[in-house]
Amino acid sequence: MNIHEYQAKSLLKKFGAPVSDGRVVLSADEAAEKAAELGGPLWVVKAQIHAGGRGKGHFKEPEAGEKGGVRLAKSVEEAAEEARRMLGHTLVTKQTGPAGKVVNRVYIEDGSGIERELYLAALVDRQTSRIAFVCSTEGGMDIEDVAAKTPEKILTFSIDPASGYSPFHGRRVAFALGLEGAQIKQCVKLVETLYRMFLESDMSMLEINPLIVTDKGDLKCLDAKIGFDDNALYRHPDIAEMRDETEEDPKELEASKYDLNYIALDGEIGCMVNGAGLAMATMDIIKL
């Protein structure tokens, strides 16, 4: 189960991680008044879909604007003029396809002085059944270039479960991004922050894209995307609540209400199986 970016914050700045103050916008009527809550003088308006890519994405309407789906304002007005250009329309992003995805939910918080944009990322390595660590001095919306073109720029390290976290995997972290001083201990403190969380509420995936620098020389979490495991959200009552429907394929969600694992693909073979593995095969089969 994925959640926004807006509920990844909160669980953030619940388990201690440095984030942005920001609100939840679900109706054009409260934008100015969520938006007068928070301090500026700098706003960052964020489209909530379930996909990347959003910044360099496009809105289907015309009256939606020709910026993506993440646009700068420099006072309430314009924070609110922008979140009602969003509401209700379809942003399309590499990860939506071409049929895009309506936005419901906007998210408007405190702009933040960017020194450099960094990536830190932790998920289940299926190789060595350890929770891996991935991270790159070249964060920002073109990660995805970064691992194609120059994967030496990207450091992956698993931590044993054996021997749990230690501060040495923090300062491994550190250093791999460049980081001094103060901002040392600071990552140490967030890297021990985010293998608790990631623990703790059984994620699969924790990604952070960007981690920034501010112009004050602090760490802050820009963005967040988190899944999590589904076969545990019984224990985590409050995390299943999260769930936003309207983000899923309808045959998906279906099948998920009889315990089948079913995926939406493209096309109009589908396959019955009772395996992961099986079922890569089968498509190997099949596509050959």
Second form
Amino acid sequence: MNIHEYQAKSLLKKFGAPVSDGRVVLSADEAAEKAAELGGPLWVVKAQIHAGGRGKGHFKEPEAGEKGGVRLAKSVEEAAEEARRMLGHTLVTKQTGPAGKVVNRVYIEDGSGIERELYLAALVDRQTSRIAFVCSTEGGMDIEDVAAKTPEKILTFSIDPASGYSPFHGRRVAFALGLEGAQIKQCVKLVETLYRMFLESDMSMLEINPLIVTDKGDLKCLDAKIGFDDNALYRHPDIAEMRDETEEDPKELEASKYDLNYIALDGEIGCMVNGAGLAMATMDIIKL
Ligand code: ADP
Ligand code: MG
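Condition change, the form predicted alone to the form predicted in complex with adenosine-5'-diphosphate:
Let's see the whole complex now, leading with the same chain.
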């Protein structure tokens, strides 16, 4: 199960990781009210859909404007206007496919001064059967290009579950990210926090892109994407409650109510199977 950026950030905040102050809204009126509450002077208005690449995305409807799904605003009125433009319209990004996704919620957050944009993610590394941290100095909106063109700029460190997290893991990440001084301490604390969150909440993926160094020299999680292990959701009713069914395929949603593994594909094709291996073999056969 995936959650929205604003939900991921509330979880990060709960565990003590550094995030900006923000509010989720469903209407332009609410956006004005919440932007005023945040105080400014700079706001960022962010479309909440279960897909990345929002900054470089585009809207299908002309009334949504030329810009993508992450927009700067310099006044309360501008923040409300950008929210009004995005809400109810379809955002297309590299990750949504050509159909795009309708924006039903918008997150308004304090704008940050950015010195550097870094990449930090935690995932389950099936090869080593460990949780691994993946990091890069080349964070921001083009991490897929970095992976394709300069894979040596992406480093992976795994943590042995028998001995667990030690500060040297965090220092390794800090040095790989080229951090200095007080940032190293902040990074050690952040990696420890992310590892604890990952384990305690049964995540399958946690991606911070970008992790930034602010103009004041501090680390901050500016974007957050989290996926949870569905098989462990029963242990976390508070997390299961964050499910946004409007983000899921209605056919897959219906199937999941009967514990069926059903994957909807384009057009009139779907795949119903009783296990991942069989699913992959079925896909290969269909393709063949
Ligand atoms: P996506 O990955 O879906 O494009 P992000 O949340 O990563 O969305 O935002 C895209 C870019 O917008 C970031 O790389 C960053 O440069 C900028 N950005 C996002 N949030 C803020 C913020 N609160 N303050 C300043 N800039 C931001
Ligand atoms: Mg991002």
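The term rigid core refers to the most C-alpha atoms you can superpose between the two forms while keeping them within 1.5 Å. Note that the structure is predicted; figures quoted are calculated from it, not measured. Residue numbers count along the first chain shown, from 1.
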Problem set entry | Per-residue C-alpha change between these two forms, residue 270, threshold 2 Å, rigid core fit | yes
Exercise. Can we say the CA of residue 282 moves by at least 2 Å between these two forms when the core is superposed?
Worked result: yes
